[in-house]
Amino acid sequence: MNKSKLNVAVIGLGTVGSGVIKLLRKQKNNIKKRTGIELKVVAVSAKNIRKQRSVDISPFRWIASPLTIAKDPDVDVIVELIGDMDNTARKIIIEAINNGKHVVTANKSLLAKEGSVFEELAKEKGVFLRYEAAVAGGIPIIKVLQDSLIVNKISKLYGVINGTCNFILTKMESEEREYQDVFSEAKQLGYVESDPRLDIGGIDSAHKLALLSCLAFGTSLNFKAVKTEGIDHLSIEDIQEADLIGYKIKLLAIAEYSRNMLKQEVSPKLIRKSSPIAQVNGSTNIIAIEGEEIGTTVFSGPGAGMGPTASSVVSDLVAIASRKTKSTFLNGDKKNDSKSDDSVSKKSSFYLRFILKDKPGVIARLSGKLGSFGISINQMKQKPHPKQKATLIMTTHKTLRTNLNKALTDIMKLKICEQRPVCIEIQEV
């Protein structure tokens, strides 16, 4: 590699392939008078060479296989920005690798799963492997944590980390509408990924999360090991309840490590309208991070976006450049002892909403049963609702998960409730 230049092909060139070029291009004197380096876009790749884009790519060399370029001896660095799409992103890297190319990506969800796979082998061939753009879009949360919070001992960190979801939970309490009309909204505006799953599932957010967690504790690498829950089950009477009583309900994702366990969760939870995290609204990102030295630090962002995501890729591009750039710890040396179930010792507060059927009697047997299993109810209030039943809001004072879980279960085997309760856990961030 030219110590004065660096030679970059990029794959994909949708919103954010787009973007790198056109900052690359915006950028080239001032990257080359702050570092003494230039970046220069030598090929691209894309599905479609006649498809209409935001930037010209005239001047760059088109090459329709994107495993070519990996091999292509005049390029220095492979910024892959394709998704995972049919196991070719995976292709892309391992044989970029293997021809001895550094690789700049924005693939969570496959860095989520092989990310380990991916460093071992980048360690082994003598390059770097970089995905800033990967996580939260323009926070620099990757640096963050490889460098200015290496001294300190992180316990927890927590934040809002899936725009799509934020925009819809945002949009449902400001405009008053329920979960499947913004949703439709939101896919029109192109904020949903072609599965949709992948954002209200929180597939996306714990993707993300199981990235910064064996960065943030050095353990290992264990996507599969993050509980997730979703949203698309929310509505906007829970929404409007929460605020009654001094909350929001977000998309949270939180990852606390202690005693040699990690726990990492992605679901609703219940915040104070005080704290910052419930203060971020649309496609905003943010993440707390609590350190022995530091206490607690809070960043926050624009999550997605051309310009942004961009930053953070031509960012990553100049570390490679200036060799600026160490291990990202994807192979951390504590083992990853996640739980996926309920086991833990901690006791919290619950939002719950049950749709009961409109007989006599169904109160006093669903209170019999929480309090059965040691439930205290601290607030609870009853609402008509069409076709003969009845709505019922109720808040619990702390109590443990697993204890509750087996209460839903048993009061669903009563066959009281015309569909299954939403249970949201109100956590004090």
Given for the second form:
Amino acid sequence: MNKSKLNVAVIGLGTVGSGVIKLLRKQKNNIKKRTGIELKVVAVSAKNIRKQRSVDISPFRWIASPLTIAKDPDVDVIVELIGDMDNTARKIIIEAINNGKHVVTANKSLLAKEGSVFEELAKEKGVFLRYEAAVAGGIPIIKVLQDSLIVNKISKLYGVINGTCNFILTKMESEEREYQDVFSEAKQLGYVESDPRLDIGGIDSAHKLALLSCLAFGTSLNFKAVKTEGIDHLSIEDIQEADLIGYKIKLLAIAEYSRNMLKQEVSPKLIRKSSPIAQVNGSTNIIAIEGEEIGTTVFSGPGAGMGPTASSVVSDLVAIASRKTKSTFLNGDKKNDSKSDDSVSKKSSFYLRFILKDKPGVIARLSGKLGSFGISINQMKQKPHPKQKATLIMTTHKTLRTNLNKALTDIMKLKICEQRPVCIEIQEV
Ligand code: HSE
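Please give the other form, namely the form predicted together with ligand HSE, since only the form predicted on its own has been shown so far.
Let's see the whole complex now, leading with the same chain.
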């Protein structure tokens, strides 16, 4: 790449694509000064040429078919920002790499599933594949793991990596509103992915966690092994009860690697209020990394939005211009036994909320079942609930998740519950 200019094509002109064009324009001279290379947008593509945009695209060649751009001899780098539509993004990336073009993408779901395939192909063709914007928006966590922390043996990483869920949980708490109400607001504000299940079902966090895990631990990409649970069953009552005992509820993504075993999990957790994780509000993301040399290091910042995400995309373009490392680190070869299930070995305390029939003997039967699985209650309170029901809130002493699951299954069979109990692990981080 002995060029003084890199020709860039931007595919996808939504919030992030428009932000990338704006930022490249704004930073043109600075980038040239620092890298000696001009990053020049030469072509753009999106679904609709006539759509009102916050950026003027008239100086660029408009190409209706994005797959054509991937073969265009005048283009050096493809910036793919169209998301997971109809396999198009996948075809663009493969076609671009096959045609010797560098690729920058923010496509977390595609990378989580196929990143290692792209990595192999990019290696074979000698091109760069970079994806800083795929995880945690403006936080440069990919580069940190690929570069700055490379000599650290990392044992654990955890954090909040979905801004939409954190926005919803924070607003439920601060405005004492129910889940559905705040979810509708987040949708109206344009925070929620076009398929909302990605956000609220924890899947978006799982995509990001799978990428971070293989960067951090050198394991192979294994998105399917991420145990995933969302936030849509939570109520303001859970948040308020957690608050009373000194905790906040966060959708926590956590990955741990030890003795060839990788544990990856996304689920709501009770986090002690004093933890930095609990203090992250709104759409902000936070990631803590535990490394042998650095101890615990915490990164926090905007997890989405035009400016932060464009900043990450453009930083990848600058890295390509500066000829930074080609490896994506998405093809680790460390042993990775994800079948291991720590619910049979790790003990934790849990928060439980039951909606019960308000009848004599119900609590005795319920606590009897818990006791029969060796589960000891730490705190418990009953609250009135309309229509002859009772809300029972409790926390347990440390117990195995597997025993609790069995007890909850048996409790459901007693037909004393009006709905599935809410069960959240109390996580000490
Ligand atoms: N839906 C994502 C989030 C956008 O809420 O974090 C950024 O990846």
